[in-house]
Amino acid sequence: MAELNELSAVEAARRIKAGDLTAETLMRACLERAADRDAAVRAWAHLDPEQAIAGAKAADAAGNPGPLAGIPVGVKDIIDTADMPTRHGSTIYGLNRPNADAAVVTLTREQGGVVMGKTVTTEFAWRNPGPTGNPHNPAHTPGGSSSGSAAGVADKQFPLAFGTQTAGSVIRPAAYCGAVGFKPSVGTHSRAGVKELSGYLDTVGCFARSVEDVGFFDAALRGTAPSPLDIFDGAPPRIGVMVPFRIEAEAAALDMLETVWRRAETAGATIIDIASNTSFEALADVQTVVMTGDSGRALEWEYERHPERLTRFYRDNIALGLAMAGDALAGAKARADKARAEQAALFEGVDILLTLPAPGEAPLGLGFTGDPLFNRVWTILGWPCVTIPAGSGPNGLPLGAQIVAPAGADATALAAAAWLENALS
């Protein structure tokens, strides 16, 4: 029988609104286990049990109300929380604390959550790793820059978190960690409360251990019932294969998906083998020069206040950014809006496309969190990703795949990927 927290979010919450079980005792479940964990995993950039167990008190005793019923959420500390600290991963920001909580987490306290801590981030979720190991290999790094929220989900010690993409921040660490990541279509979710990077990227994500779960945290974010994820149980999806980038890859990854591509033909899928090009494969450049463009300005205030507080990485893309000319900055995303219209034609004849999240397993070492250039293009045409488990490497770390819808078909793609999900178990 599963500890409590090992409990799906949608089983924790139907037991919680049946009063099988209350969100004190499944709140307590989830800190064991993260005081069991924390000193090989170390998912936490702040984490206080007796207001944790405060959160849920309170859950319980206003009848757990709302879909997400007292169910604890892990909240990526780039995300404005009123009642504890947000650091952006930054001494700059040691003793930061907001006046107000983001708009996301507002949402998530509205629909009964309970935000039970902080998770680590990469600083300002760019490049400089915090503390946190990879939870089946804590000397592997877990990925980022959503690091804490993928490790601590897929160490069960809780069941739901958000995360942010601007390049690869979401999909990378789930696929890394075993984890589900959700990264919806870009501008999904407010990014009101959310430290910037690009406001052009950014995109507020979430993980889970299952498809069905991230769909139920999604939807009670947006307000709305979950999307059914069995649209293609009487006609199977027509899958689009394509592999950008194709020679980066390791062959483990590439054995990976074309087991999962097999698999899902047996399950009555239509595969597409779609081939890749240069110009697409470009678009990876675009999605760089906007991020530096764009974050250089979002940085400029910790690059003028604070230059001593910063790696020599920082300060010399922030420079890179802040150098870069206003119509260049312009021109990138003019070509990116460009090919968000016209890369639509890669879903004629097919319903998603079945790509990689990441090069291979985790890397070995924490002051790296992996390259993100499997997720560039994808997150510059702001579609749609849901990345699954799909096996294990040579080292015994996950590997996961890589589900892309078309732009606003969420759906769709949380539909395929719960599809894939059924296949390969």
The other form holds:
2 protein chains.
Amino acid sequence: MAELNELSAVEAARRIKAGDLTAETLMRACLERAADRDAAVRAWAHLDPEQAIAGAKAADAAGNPGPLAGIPVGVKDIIDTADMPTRHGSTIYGLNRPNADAAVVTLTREQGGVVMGKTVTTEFAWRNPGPTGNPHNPAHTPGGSSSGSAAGVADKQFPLAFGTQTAGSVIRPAAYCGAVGFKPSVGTHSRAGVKELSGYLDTVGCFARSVEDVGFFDAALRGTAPSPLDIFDGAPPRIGVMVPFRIEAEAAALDMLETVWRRAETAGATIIDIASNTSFEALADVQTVVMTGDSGRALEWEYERHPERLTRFYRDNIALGLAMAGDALAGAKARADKARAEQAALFEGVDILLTLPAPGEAPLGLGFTGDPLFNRVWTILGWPCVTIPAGSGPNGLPLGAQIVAPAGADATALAAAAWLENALS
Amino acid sequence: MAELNELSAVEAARRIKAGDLTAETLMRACLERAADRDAAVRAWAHLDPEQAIAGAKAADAAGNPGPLAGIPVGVKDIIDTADMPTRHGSTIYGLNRPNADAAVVTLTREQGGVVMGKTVTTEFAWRNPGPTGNPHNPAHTPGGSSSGSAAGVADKQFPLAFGTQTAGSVIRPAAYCGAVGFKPSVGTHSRAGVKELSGYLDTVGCFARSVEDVGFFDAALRGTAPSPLDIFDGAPPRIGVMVPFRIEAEAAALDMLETVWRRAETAGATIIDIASNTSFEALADVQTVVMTGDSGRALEWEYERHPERLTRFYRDNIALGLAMAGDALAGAKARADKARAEQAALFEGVDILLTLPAPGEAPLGLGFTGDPLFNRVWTILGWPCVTIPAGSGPNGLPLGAQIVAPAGADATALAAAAWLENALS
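Same protein, different state: after the form predicted on its own, show the form predicted in complex with another copy of the chain.
Complete assembly follows, chain above in first position.
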């Protein structure tokens, strides 16, 4: 039974629909894994085994399940759940129990998924970390802000999880933990009931252990059939390799990226080197302005009413955000809007871009979740991003490869990631 | 001869004026020490031994020296020197040779001091460090931004040095290196020729190895006789012990502070416990707003013309500063102005405040100069601050004790620091 927690979501759903497995049995296997591993990984902000089993039993009892067919799902703790606490990684919300589920939680449950529990987030999904450790070595950060979702999926405590990304909070922790992370095009999934940092940037994303699973979960949330992952089979993708902020990358990460594109080339892909450009890299500043300005406004209530319960980092950042000129913030968004169109030229002659999801391996220590620099510009451009595991670095920790597709070309991103995942296997 | 570099500035000046020592001999001893130690400490942004010796010879030749009588002085490399490079810790200024000396350098030379060389600063006196290591253990930071001045004085490469403080750039590195640091009341020394970060906050300060020396240097710059350091002899000070942001302090630093006030009490001081207050601590946010807003405006040229030569930290911070609303920045300064009056009530019934100069020992690593949180509010209040060495922590690195006096009461701050230095000896 211990192996059931390792099943892919697609396989588990197949077995449950075929009557070969119950949601309850699957949930119990995941809970057993979580109990074994919790002291090391600490992925959970809230986990009540009886509640999780009751949810699975209800899914079994409902019969004829939806596509998510009783699959356990980890939900980042900035996403509202009416039956579980939602603490946003802050003591200000220590007793918070929302009145309603967030839209994506409602969808998950309607599609047959079972919320297993709430996963650790950094404070309001920015910098100050929770207790979660990297499942490959708990002395290293799992990344953040979606720390518990990334760590728990990679650690096989649950097959699917939600994260959110404002700077690099899905892609970076997925890469650090050796999971697959998918940040769809901005605006894809509803953010109703998700604690807001930036209306311009916040994007709900998903974690799984394979591209197939992450696409399966994403499709269930869209209410569509999964997009085909085989569009590049027999017609390998044209891949633009682009490494912005190269000087900030670790040597092992750059070496691994070269290994990845050489394997892709061997498998038939066309590889085109794409130079980074200063107008692209300047967008990191614009992202900082938008994130700081928006989040200062979004968290003004917490700042005014409970300043003593905010970390120093947050107080400073909210103060900076509140001090920001309205026209400067609007101007930064206008500049990003313009860049979304202009930078689309990067895709001329290529299907996708291949780049680093993070500077390298997960840093040592749990005090800092690592630098989101390799994510910030893709996030403000709003383009779909997938990261897949790609070997390991000198500390034996996972490295990743990030695939970026044009705005709205989420299916292309997923199919190229699946093709690349296969080329690397 | 090797011991001459260890002389106090006051004693060296006395010997030179008495004809028992030449400025050249003293400079050669300091240069020998610098040569021995440079590979470990790396305090220098510019050091030309022939130029330093020529300066000392000229001082000797001038005869009848001023108060600084041929004493070698280290000058932080954001302070202009017409005969030496002034790089501001940035490659943007790699070839910069100012046309004129800064006002404080002119004064130093007029008073008989000899500029030995330029000391390492962080990039534009904010976060990104240079190569300097802590003289007590070069694997640890010396603090910043006045890294080379603090390390070089503590390492006995020169007896006196200039620093500047916008957040904690004099007091913190002095504490980390085991030096005495003095940040006088804001506005005391001219900032003409000092690279500006914030017109509201920037304060020129001094480093030495004793309170007597730092007062001697400061007085020479004011063009006055040193203020008397014995005003508390026989009439011990009333000391308010106040630890804002206590939760951020290391246990060893808090223990040492208790040792310090108990020693002071034994020596006759009146000790009064002063609670921190939320309006005081809230000024840390105001300092962040003022520093970010002002420095964004001050460094706009660098941001627009040479963005690729700024570190990511600086680009982000300048972008945030430039996005700041003018009225928000002005409002923050107005609030600080008001606080300067309101918080003066902290001194009711006490002569000075005793507090921590830093969270604890110098952190491991040269990538981060440590947290200026324990300095920021005192800086925005503009009050005179002195830090003196006070034992060491679990890693064998120096701890400090910070003395704060009311606005303009610089002589009180120095005299209380001298009294406390004596009580601890």
